[in-house]
Structure formats: C-alpha cells, structure tokens
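Next up: a single chain in structure tokens, the form predicted on its own.
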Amino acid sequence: MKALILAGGMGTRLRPLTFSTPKPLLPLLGRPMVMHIIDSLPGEVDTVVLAVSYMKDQLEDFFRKNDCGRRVVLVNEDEPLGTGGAIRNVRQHLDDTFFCFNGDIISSLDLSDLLSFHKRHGGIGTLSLWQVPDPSAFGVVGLDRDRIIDFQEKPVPGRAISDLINAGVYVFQPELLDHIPPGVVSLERQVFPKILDKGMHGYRFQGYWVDCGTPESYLRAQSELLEHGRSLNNAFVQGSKVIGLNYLDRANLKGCVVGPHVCALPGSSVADGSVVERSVLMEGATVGKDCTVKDCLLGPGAKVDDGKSVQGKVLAYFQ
C-alpha cells in the first residue's frame, strides 16, 4: 500500500526558518515534522511517496541518510500545481488504495482505524473530520450520518453548515485520479463537490489535531506531542529547575528555569538566571544571562543576549 504526502510548501509563515530547512524537516521534539507522519503509518505501508518541490535536494539527502522502514519515492513539482494537482503529479506511483496527507498535519488519529472505516463504507474516498468550535478558517463538511453531502470552503462566520472540518488526512480509490484536470488544481475546491456522488465519507476521532503551520500552531503541536507521552528529560542540568513536561536532549542548562513544554535540542543552553517557557531551542541555540523567553522558536544557532526578553518570536541564526 502506498501513502501520499503534499509536501511541497515553501513555509512561508514559518520564516525564517524555512529559509534554510524545507517545513517537513524542521524538527517537533528532535524529530523531522515529516517523519511523525510516517512514524504513524500501518504496517501493511510498504511504500512513502512525496509530493515535493521547495528545497527538494535537502529531502533528497535526508531519505538518502536515514531509513524510515519504507520505500520513500521523491516527486518533484516544477511549478505549485494546487493539493489536486499535486495528486496527480505523482499519478503514476498510485494503483490502488492509498493514504493521503497534508504534510503539516499532526493528530491521534488512528490510521489502522481509518482504513478499516473506509473499507467497511466503500466509495472513492474517505476524510479524516475533526470538530471545532469556529470553522470559519478552514474546509467545512457536511454529513449524513457518515456520508459526506456537501461542503464549504472557509464559510463567513455564523453560516457553516456544520462544525466538522476537513483534518488533511485521507484514503482514496485511484479512481479519484480521473477527476483531477491537468493544471493547478484544488482538491477541495474543484473536485470533491463533484464526487459526492461516487461515495466520500467522513470519519471524526477524538484526541488532539494540530495543522502546524504556523509558530503559534507548531508550539502547539508540540505542547500537544508532550502531553501524549513523547517527554524526554536528558539534559545537563546544573543549579536549574526544570518544570512540566519537556523535551531536553542533552542541553546545557545552568542556574536557569526551563519548562513547561520546553523543546532543547543538543548543543542549545540557557545561562544564568534565565527563564525559557514553551519554547524550542534548536540545535546549538543559546539564550543568555537573565534572559526571559516565551512561545518562542529559535533556529540552530540563534541566539538570545545577555537580559534580553523575547517572546512570540521567530528567531534564526543570521539574526
């Protein structure tokens, strides 16, 4: 069986980071984004195809140096074609059931569980819903008891037809390769209203879904990750107080307060008299003395001076 991953994105509200390290390889609790994806797949996943394009030589070099269990084929977009597009850019990989994601996209849901349900439901397709309490920015679905009627893109606030959204993550038939048009296509635009008729469901879980493509969103994703069991605590911690839940891996820690939902890869520190809050440092960042640091990602080797305080910010190391 094969999975589908639309990594193509630039990272834009990402930046600077995705200056100089493509989104699915920025790292969530020391491991690539990308990788949580395929860390969650099924057994019966043989083979990864990426849909990419931005900063394609860096993925290339990541799959060629570490081996994730599985065939991971690279297909590359010479120009952004849409979700659709992308889809049928790499139509020649699909022949037959397989997963679809969005390659921001980190959840609980259950992909053995999704299978099964759209095995059970048939029809050309299956979407991953998760519920919200405001719709309004994202893809809206309506439902009949499992089956999807209709949907609605970003609806004004007040007037969605339901608070289930479209959570990225999908099974399709390869049937559903027929239905995209050549060009720039947007699956949830222009082809799912015109397959209703050919059998899409809806599967809603429960637990935690983040689409973290923002920093704000990726602390959460983080926070989230942290609270279901993915804690580390291996840092050098000297004089420091550590609190909550965090991700330390062998950082430099001296007379400092670091946590909760702290992410520190190797080679970061945090000096005296500092207090560094749901933040990521990663490799080789440092804060300084006295330093208050908050919601905050910095890139490798970014650094915070000597009493400086920062907070919501993205910093990289040409800053």
The other form holds:
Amino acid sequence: MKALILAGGMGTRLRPLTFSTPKPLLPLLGRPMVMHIIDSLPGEVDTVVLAVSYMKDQLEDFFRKNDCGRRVVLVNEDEPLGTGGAIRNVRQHLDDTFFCFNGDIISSLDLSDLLSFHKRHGGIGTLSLWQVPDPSAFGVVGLDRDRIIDFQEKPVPGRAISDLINAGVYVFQPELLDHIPPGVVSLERQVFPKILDKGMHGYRFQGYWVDCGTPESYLRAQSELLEHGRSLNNAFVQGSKVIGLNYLDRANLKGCVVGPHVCALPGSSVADGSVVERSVLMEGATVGKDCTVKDCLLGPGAKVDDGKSVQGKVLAYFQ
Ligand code: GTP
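With the form predicted on its own in hand, show me what the form predicted in complex with guanosine-5'-triphosphate (GTP) looks like.
Time for the whole complex; same chain goes first.
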C-alpha cells in the first residue's frame, strides 16, 4: 500500500525558519516533522510518495541519507500545484487505495482503524475529522451519520455547519484522480465539494491533533508529544533547574531555569540567570545570560543576547 505525503508547500507562516529548512524537515523533539508521520504508518504501507516542490533538494538529500524502512519516492512539481494538483502530479504511483497526508499534521490518529473504516464504508474517500470549539479558521465538514454531506471553508464565526474540521489525513480510492483537473488545484476547495456524490465519509477520533503550520501550533504539537510520553533529559545540567516535561538532548544548561515544554537540541545552550519556557532551541541555538525566553522558536544557530527578554518570537541565525 502507498502513502502520499503532501510536502511541497512553502511554509510561509513559519518564516524565517522555512527560509533555510523546508517545513517537513523542521524538527519536532529532534525528529523531522515528516518522520513523525512516516513512523506512524501501518505495516502494510511499503511505499511513501512525497509530493515535493519548495526546497526539494534538502528533502531528497535527507531521504538519501536516512533509511526510514520503506521505499521512498519523491515527485517534484516545478511550481507548487496546490494540494489537489500535487496529487494529480503523482498519479502514476497511485493504482490502489492510498493514504494521503498533509505533511504538517501531528496526531494520535490510529491509521489502521481509519483504513478499516474506509473499507467498511466504501466510497471514493474518507476524511479524518477533528472536533474544535471554534472551527472558523478551518475547513468544516457537515455529516449525516458517517457520510459527508457538505463542506464549508473558514466559516464566519457562529455560522459554521458543524464543529468538525478536516484533519488533513485521508484514505482515497484512485478514482479521486479522475476528478482533479490539470494545473494548480486546491483539493479542499475545488475537488471535495464536487465529489460528494461519489461517497465521502468522515472518521472522528479522540486524543490529539495539531496542524503545525504556525509558530503557536508548532509549540502546541511539541507540548502534545511531550505530554504523550516523548520527553528526554540527557542535557549537561550545571547548577540548573529543570521544570516539568522537556526534551533536552545534549544541550548545555548552566545556572538557568528550563521548562516546562522546552526542546533543546544538541549544541544549544542557556547561560547563567536565564529562564526558558515552552520553546524550541534547535541545534546550536544560544540563550545568553539573564534572558527570558517564552513561547519562542529559535532556529539552528539563532542567538538571544545577554539580558534580552523575548516572547512569541521566531528567530533564525541570520537575523
Ligand atoms: P503556509 O505557506 O504557511 O500556508 O504553509 P504551506 O505552504 O505548507 O501550506 P499549508 O499549510 O496549507 O499546506 C498543507 C500541506 O500541504 C503541507 O504539508 C504542505 O507542504 C502541502 N502543500 C501545500 N501546497 C502544496 C503544493 O502546492 N504542492 C505540494 N506538493 N504540497 C503542498
């Protein structure tokens, strides 16, 4: 069975980090985002097709150097074709029921159960659905029992047809390809509403779900993974206090207070008198003396100078 991962977007909302690293390779607890998806695939998936475009060379390089236990095929779009166009562009690889993922989703979804649900219900596709209190920023799905009867993109607050949103993980039949026109096409806006009569079903699940497309949601995904058992502490801690659940991998922490929900990757450091909470310090990121860093993403080599306080910032080394 094949799994298609849409991994060609520009990740503009995570700039400046995505100026130097494509979003699927940004680390969540030290592992590229896309690998969290690949790790969760059921055994019957033997081939992963990655639809790539933006910074494809880095993705190619990563998969050349890292064996993920499955055959990996990268298919390039010279210009991003949108989520629908990307699927059409890999059609030569899709000859049977396949999984399809937005490449920036972190969730507790049981993919084997999703697949069984799809096989039981039949139809052209199954969408995983996540319940949210305010669906106004999302693609909303109207259901009649398990059958999808309507779609609504980013409804005005209070006008949503339901509180169930498209969670960006699907199972499709290859017939889907007959309904994607050539060119730049949005799967959600241009294809889904036109194939309702082909049998689309919604699969609800519990646990956690995060679309890691923004700095806030990236940190939320990190918190979910930490709360669900992925913490680590092998940092070099000299006179530092570590609070709560964190992922501290060979970071240098000296006379500081770190946590909760901090990820500090190898070569990163926090100096005397600083406080770091709910943040990411990628490889070689440094926090100087007497700083406060909260809700921040520090890219590889990024630096917070002595005495600075930063909150809710995304910093890259070249700033
Ligand atoms: P923003 O620019 O911040 O909106 O991010 P994005 O470009 O990643 O867009 P979005 O978050 O909406 O994309 C959801 C998923 O679809 C991501 O995994 C993207 O990599 C992927 N994606 C979006 N557009 C394209 C495209 O044109 N081609 C391919 N292959 N993937 C895409």
